[in-house]
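Only one chain is shown below, in structure tokens, and it's the form predicted alone.
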Amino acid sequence: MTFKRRVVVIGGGMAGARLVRRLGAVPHLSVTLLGEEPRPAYNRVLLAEVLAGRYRPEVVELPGPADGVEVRRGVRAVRIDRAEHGGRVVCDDGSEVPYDTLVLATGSNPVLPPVRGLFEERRSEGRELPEGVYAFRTMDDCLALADAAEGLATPRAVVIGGGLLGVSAARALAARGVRTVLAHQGEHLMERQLDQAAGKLLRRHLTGLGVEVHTKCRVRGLTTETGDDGRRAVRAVTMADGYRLDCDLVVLACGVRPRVGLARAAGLVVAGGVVVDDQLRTSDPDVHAVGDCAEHAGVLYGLAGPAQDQADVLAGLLAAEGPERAERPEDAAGAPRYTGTRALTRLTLAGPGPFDLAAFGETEPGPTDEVVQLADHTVGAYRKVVVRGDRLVGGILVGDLSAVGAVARSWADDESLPVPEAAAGAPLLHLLTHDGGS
């Protein structure tokens, strides 16, 4: 009888799904993908359209993995039993799953924001958030937060929390005809991507909209009202300030946290994230992980990028070994490597005039760097590209992204910019042209 290596895969996210495929035809391998979610998996950068009803939830379910890939879902795992070759996982409905190999894909939580009343202690359930209060994070998220919208004649909503997500989930919300308001605590929206002219024209873009963006304010808490049946409902959001908004929904969009109890009760190495090496390894040989729960290179990236290339590696390197998985030296020749993914944020809005941004690297300038910018507020559009030496380190493209590939492609290859016979007068503003993105 062939010996098979038992792979046991938790999470079935974006990274654990494309991972498990990878694997699924590997034959000396028996691989086992535990999913909390009961429904198959999803494109998760795509919840924001089935919130805005422009998709149907399977529309956006991801290819399944193959044939001979044990798929459990709606199963958590609660514990993992570490052994010195191999260990064993331990589920919330007391099974208990042997591996060989272990990969982590436990992905990330949302954060929710330190506000009154969000929760109410209450001894037999826990914490408890109101009726009309959502995270925005998980298919389950996003169909209850539509069927609450849908079930109001005049709803209004606030969406806390400025950021990619937050932008998203308002555009979203407005499309479906809800009053919405997005109160975000930063100078300007999106502050980890953009700078402050491109926040000002996609604050303009969302007005427009008819969402109604309020920035440089924090919510002090929630004002709830307790119906007949017990349950809270959400009443109002008040600011700091004292500034009230009432509402029937409250999104909560303030970013994300990598999930890594299980890994941190196991006895591994967590910094921000589980710790890895190079071969997503962590600090033990037999356990790996990837997406958004793994920090790499001290870097927590929590997009799905980064978490589809993790998981292209990991399953080169594992398919790679054999059935025994004898040890391999660290610097085997041809041996698969990650060494960390330029990511670059892409955000569409649709409305009377599309929106498009790109942005990418470093986009606030060192005191040596040459910045190039180009701007019509008329259009809606700006560029602008940070150059350190002949490098690019960053950029931001708002509006007409017809140079986007080009100057992605430069940023991501950190190769010496190439300065075109026409560029010599200028030798960077080739860059924001419509020539350079030819």
Ligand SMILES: Cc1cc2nc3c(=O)[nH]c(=O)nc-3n(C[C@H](O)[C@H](O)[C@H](O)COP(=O)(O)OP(=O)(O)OC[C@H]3O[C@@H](n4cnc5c(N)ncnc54)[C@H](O)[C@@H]3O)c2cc1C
Contents of the next structure:
Amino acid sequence: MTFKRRVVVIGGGMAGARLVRRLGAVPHLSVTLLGEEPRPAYNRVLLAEVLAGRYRPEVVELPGPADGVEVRRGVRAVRIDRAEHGGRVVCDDGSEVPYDTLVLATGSNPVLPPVRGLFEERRSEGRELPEGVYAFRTMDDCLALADAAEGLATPRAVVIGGGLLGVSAARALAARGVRTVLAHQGEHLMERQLDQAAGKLLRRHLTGLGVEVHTKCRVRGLTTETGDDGRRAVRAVTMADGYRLDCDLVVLACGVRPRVGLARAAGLVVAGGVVVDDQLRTSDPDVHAVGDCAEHAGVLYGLAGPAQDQADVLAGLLAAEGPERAERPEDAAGAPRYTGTRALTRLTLAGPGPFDLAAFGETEPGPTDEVVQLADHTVGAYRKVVVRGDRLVGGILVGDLSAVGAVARSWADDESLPVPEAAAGAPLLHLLTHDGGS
Ligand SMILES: Cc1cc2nc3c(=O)[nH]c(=O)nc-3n(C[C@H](O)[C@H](O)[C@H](O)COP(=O)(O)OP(=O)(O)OC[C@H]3O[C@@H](n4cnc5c(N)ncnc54)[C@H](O)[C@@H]3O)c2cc1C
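To complete the pair, please output the form predicted in complex with the ligand; the form predicted alone was given just before.
Let us now look at the entire complex, which starts with that chain.
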């Protein structure tokens, strides 16, 4: 009988699903996927479209795994027992799955803000969110939120957090006809990606879609009411200054944190995420990590593009290695390596006038950087790039994104910037004109 290397992947989200799709066809690997979510893998980036009622859940499903992959959904891995070579994974249904190579693709958990009234300790059930309060991470969150909104005559929602997630959720709720307030602690929306000018345009667009936006406001607590069934339901959100917003629904969109509990308990090195090298290897060479749970070169991406890039590199590595550990090619010259992803954030908000936004790299200039900006607030257009020496280091494009391809490519490839003769009078302005200087 031919020996097959047993690869076990924990987590069937965007990275895990992509990895097993590529590994299933490799003859000397026997691949098992353990996924806690009971449904087929889906494109998490499109959850807001499902919440908005624009796509049905089946539409955002990812292609299924290759034949031969054993997929166990609705199963949570609760412990990893590592041995000298390989080990085993213990699951919440009591089963044990032995591995030669283990891949952690456990993603992120939503950050729950320190807001009074958020949790009720229940002796039998542990911590529980009040009725009407939802995180925005999974399809189940999304469908439960959509159902709750559907069941109310005039639903009112408060979205806490004005980053990419909060903005997407607020827009989606407004599209469903929910009266929506977006409460954001920072100076302006999506401040991780945008500067003040772009944040202002985004705010204007959301307001036009019917979302009431509050910035520089911290949520202090939730007011809840206990019904006849003993369940607490949210009734209002209170701001730090005492202002009270009555509501039936609250969406928590306060960021994410890598899901590293299993790795930490197994004694793997964890910083912000599970620390991996260029072969996506953790501190145990038989255990790899990819996607939101992984930290590579000090970077936690939390974005779909890098998760997929990492899955692709790891698939190449695992496919290239032989069935025996001694045949692993990881250190050989020419073996696939993950060297980081230059990730672009894009957001499209549908509406009467669609709103497109792309941001990448360092969008605030350093002391010696040059900045080129074009703005036309009458049509909601804004373009800015930050240039260091002859390299593009970051940019924000809002409105017409015809230049995004060329500008983003120039940044992603870290090319030296072309300076065409026609642009000699304004050497950098050509970056922001229609073809982005290509
Ligand atoms: C609403 C929303 C909008 C987003 N929008 C964007 C966007 O516009 N652009 C962008 O680049 N990124 C976006 N992201 C982020 C992007 O979805 C993630 O970066 C990506 O999903 C990461 O893939 P992953 O496989 O690492 O994690 P996930 O897709 O989260 O998958 C992890 C899976 O592992 C499972 N799991 C965890 N622990 C266990 C365990 N112990 N046992 C079994 N299974 C386990 C989880 O249940 C989950 O199914 C968005 C995320 C959300 C939630």
